[in-house]
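Presented below, as structure tokens, is a lone chain in the form predicted alone.
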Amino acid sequence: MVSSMARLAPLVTTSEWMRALPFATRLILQGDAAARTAAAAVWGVSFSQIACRALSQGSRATLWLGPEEYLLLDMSDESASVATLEHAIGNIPHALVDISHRQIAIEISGPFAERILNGGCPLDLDLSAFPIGMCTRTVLAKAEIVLWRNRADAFHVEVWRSFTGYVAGLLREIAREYYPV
């Protein structure tokens, strides 16, 4: 499936500041404390529990979505196994929904990175107020993200597929700014 889903990702011209990032298995949890301690047993990587917080090991993450609920992020080669984590939560009430086809990762990376975003997004940016490690659900312009900060110059942005190439445009329009043509 990996090979297939890499052939239908839409085009993001990659750039000194912008790139598609590969393909990534995205699994969203729902559950208490007792599913997510069941889940991070075999995912490998705990769940925060400071909102809008996002934790990482190796190639897998965990961010905070809201109150129980949370993406997981495998950003290696190898394919999570849903299968393996309904069987390490059992019959604790949650809910493991994979959406790996749904949506996308682009990279916006450099100096410039919270100005570019800033151009379409609401939120203060600024590593104080948006640190290392923070994520939150929000809008860039008309389409709704994810956006975890990585890197103090380096954000992950979570799109839907269909919207890529409409937050793609409008980011390479709003970067025009700081990297003329």
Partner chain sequence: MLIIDCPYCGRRPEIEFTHGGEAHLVRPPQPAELSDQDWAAFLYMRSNTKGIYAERWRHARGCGQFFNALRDTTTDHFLSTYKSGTPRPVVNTTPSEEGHS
Given for the second form:
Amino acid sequence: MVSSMARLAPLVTTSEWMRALPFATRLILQGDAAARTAAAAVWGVSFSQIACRALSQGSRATLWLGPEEYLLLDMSDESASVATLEHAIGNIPHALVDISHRQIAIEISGPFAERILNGGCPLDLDLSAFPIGMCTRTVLAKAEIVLWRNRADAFHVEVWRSFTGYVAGLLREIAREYYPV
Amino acid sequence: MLIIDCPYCGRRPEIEFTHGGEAHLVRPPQPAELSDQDWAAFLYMRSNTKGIYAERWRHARGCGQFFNALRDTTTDHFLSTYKSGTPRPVVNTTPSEEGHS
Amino acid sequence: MSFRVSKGGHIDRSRSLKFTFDGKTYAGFVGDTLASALLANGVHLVARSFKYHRPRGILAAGSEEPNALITVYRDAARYTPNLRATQVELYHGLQAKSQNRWPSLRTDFGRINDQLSAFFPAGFYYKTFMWPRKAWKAVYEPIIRRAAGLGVAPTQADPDRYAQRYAHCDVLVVGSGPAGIAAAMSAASTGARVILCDENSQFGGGLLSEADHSATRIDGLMIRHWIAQAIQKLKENSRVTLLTRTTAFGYFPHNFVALSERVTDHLENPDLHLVRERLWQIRATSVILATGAIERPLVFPGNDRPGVMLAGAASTYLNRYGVKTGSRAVVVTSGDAAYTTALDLHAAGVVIDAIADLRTAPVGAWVEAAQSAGIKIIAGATVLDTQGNVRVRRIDLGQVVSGTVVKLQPINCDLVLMSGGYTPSVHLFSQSRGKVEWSDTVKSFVPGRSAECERSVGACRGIYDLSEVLTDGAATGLALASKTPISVQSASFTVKAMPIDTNPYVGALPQPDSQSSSKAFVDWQHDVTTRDLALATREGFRSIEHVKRYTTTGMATDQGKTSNLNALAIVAQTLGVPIPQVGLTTFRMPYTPTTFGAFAGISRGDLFDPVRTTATHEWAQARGAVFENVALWKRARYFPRANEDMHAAVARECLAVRHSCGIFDATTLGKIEIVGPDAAEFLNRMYVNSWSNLNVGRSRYGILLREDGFINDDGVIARLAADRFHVTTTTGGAARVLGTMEDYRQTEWPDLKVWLTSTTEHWAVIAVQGPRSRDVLQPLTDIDMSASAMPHMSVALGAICGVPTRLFRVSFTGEMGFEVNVPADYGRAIWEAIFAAGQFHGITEYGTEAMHVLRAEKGYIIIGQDTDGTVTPDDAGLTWAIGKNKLDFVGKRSLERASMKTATRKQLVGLRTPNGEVLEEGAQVTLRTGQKPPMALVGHVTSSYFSAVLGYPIALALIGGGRARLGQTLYVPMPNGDIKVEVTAPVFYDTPGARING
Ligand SMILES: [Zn+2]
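One more: the block was the form predicted alone; return the form predicted in complex with the partner chain.
All chains and molecules follow, beginning with the one already shown.
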């Protein structure tokens, strides 16, 4: 069903080092390996067995969030079908839940990306400790985020929608040192 | 801020975790069969150890998992972390030469 | 008169600066501190002491300074009190002010305290202000606070910005003297990530105080060249972070170290994008403490006059800043260290009248050097007194001759330099919970067993010989940086320097039987004297922790950096026990005072806490909504129209819902999707209700208890499929309930095939409530909303305005009602579409206040308002919700306890006021009127509103045995008299409940 209703995500002002990523499909898949194997066949991306790692292929990705919990991302549009996945997984015990609108994504990039994020995130973001492909839930000051490094100098950050203003505001304030306004 | 070795994610800062009280307390499968006293003991009585204490943590802002840890409450040093449902490991109870590392 | 020497040091004589101190303008140079610039201008009097208002000068040259606390003023909002002048870097236009004096530093009326000092002994406060008790708050405390003084904090908001940064490294090196630099160099040579921090503006630590003409060489280089070369090499290493002006002030478990970096305080006009300070929170695999040692003052009568100074400080002022601290000096010392000072000052043209050496027979290269420079040396010396008001002008020396102290001829001088050896800075080591041990050779406590992966190097562990210090630093840096032993040899250094016998001294200097009446200060900052310590021990205090609190020694902002060891020794001597037996007080963070701004960092103003808003927030703002905080959310409380107050707006909103239709944003309710073949079983175990028999497409009001039987949360739970439930929670309980559920799922019942996902933020929830709600919504959706297809407590999936929806028929108002769940990005558009469609029906936006009134009219509880963690389902009148045949659920066993069933428990009832008062929420309820406190209370009011639809006030209350009191008259005592209340059932409106099923 195509709606004429306006889709409105919380606003993030794009700048040299921060940009809002487009609408995405987000699904949480929980269950055991059999469910993931079945899902991978139609999602087109397999699931990392290593903790805190994302795998991606084109616009799609799977992010390890917990030993039984994965975030399925499709950054292209809303075409990805929950029904297709449900059909593929069938009777294998699992939970698949659409959370596309639960969170928004921003990208933090550039030479100061690590330092800006470390203004509120307590993890070691050095490339040796947080390599490309690493992803994890963590904190940014008083907000919870999912942090995924997809390039050496770029992080994909998932934020619960009502925390967008806080997170973007916080990062902008931190970044003033590196990008004077 | 402590560093806690999540059995799933590895060493992470305490701020990502929530404390879950004493470990290895099992909810009685049939509480109705317990006396008031036994039920009260399950609800409220804790060992509150000075020394090595088995406690639960949840990596709430990480993998979301509950797990157990042995922590020396006199030094805050962790001797072990292990997955929920696995037995309490036997550890060398003499403190290490210079704390955690 | 200028005391500046013509060349040498680390100042830039080509760049002169102007600054003011107490309004008078002075000149200094780039590279000066406020202290060095004042001394260069001959200013020694910079402060009045804390208690006695005695004139005080500059004692030290670093962060240990106890006297020279000043206020640096930029503007009315930007001034900082209690800064140590020795650490304040000079900039052009700097304005500094002295503190704790009135009307001026030279003429201070508080000085009377000194003459009255006989009345201010140790424990004075405890003894004097005990009676009458009431006077403490009203009289004594305000006076004491005004008279005992530190600077005054600004009252305006701080306009500066502060940052925080988390950082990680393999090796954190604290302190950049020779030990720290050597450690950082060798750690960095392994490729390790290294952070080197120093509280000073330059790296080098004590080496910066070395004279330019010094013969000391490291690897053949002059000291300043060796420092420059080492720092340059570290700078070129991308794995090394160098931080000056950065104090490591706190050492927390697991090698978590807090640093405060002062970014702009030294700048005349800081760039606006810069933060004033940055708090670094460092996680280091290993920590190397190279925090050095502090020169120990000598305790003798009159040792606090301006012009009495640590010898090492005089060396620093001369060699680093090019400042002579006086014209005629007497040096009092226990070892060789002060001989270097004497010789340097002598070379700079200061007259050294004598070196008063505490040793009975001083010998060695330094003694010979002094003698050949023509300086008189007095052996076995002691100090009996000094004279001078705002500057020392005479010293009365004595000599210990076969056990007795004899007086020597007084010497006129304007500078007394003292040196009792060094006290290793074990502050951070102690904070790390490492165990200190007493060293008789160092006459101090030194680091013993470490509690963390940490090592102390160099002077902070009592090693003072430059060559040994360098080797110690280098070897430790290498050892801690390499996780596995490697074959690289740690660097070796060739050092050319004269050996120094530090011969530390601890305690008070020997005095004759008839002592001077002058005070001998132990703790300069808190005005604690030898007499205070003696009095405390005479009065029975034995533990140093008690002596410390009684006399306040070591409790000032400097934490006794210069005083602790002498205090310990004096107490030990008085008690006749060895020093280690007296013990050492615990050092606590911060090492030096740290601004609140650094701790607050970015968490202030709009960024203090996340402000969570829903999809309709901007719409509500545009409609003039008044918001309230609910957990971290902003929720519209009411929507006042022209001239309406809250009462009028809420009444209008409530009536609209009762008579036509209201629209309300319920997005903030927590939502959890519970999915899996065992989902129903999981809910059976968690909630009091039965879930197996709930049909797909239907919902039920669920109650969640804690294991102790008290209500934890509530919400509507809908079954969307055999294995899928949509659970709602309270707004504030969302995260807590999910956490509790995860706990049981993961740890008690890991065998259940069920998973939980938070969907709180995925859905925007638009409540449409009232008799016209169906008429408003039906045209917008493909779902059949007829009463037969969608009865109360049903749920349907479909579309609204083309957007997928989960449509709930549910009511928290007692009216027919629906809750439209749509994906949150569509929330605003669907809200506006419903609002437009509802205009014909008189749809009215309402806020949380009307929601509260409407539900109270129906007796629906709000968790946390009508419950408080001691309320059972039965107390709340909700026994009907408990599944009849369930053997177990969380909290069930606790409900079986006898005390959970007594008839006298507080039960939820309604209250009405025959005289029309609106009760205060939280007000207590009594059985009888006219009582005086204390009186027996029977319950309390939990909710209270004026009901517009009923035309009178209503209240909910928890009343002991309440349900048996229906119809009784009770009383609510208030300041203006008791309010009579009548106990009623908690449902005030539409008792049969017919309206909900329309
Ligand atoms: Zn984890």
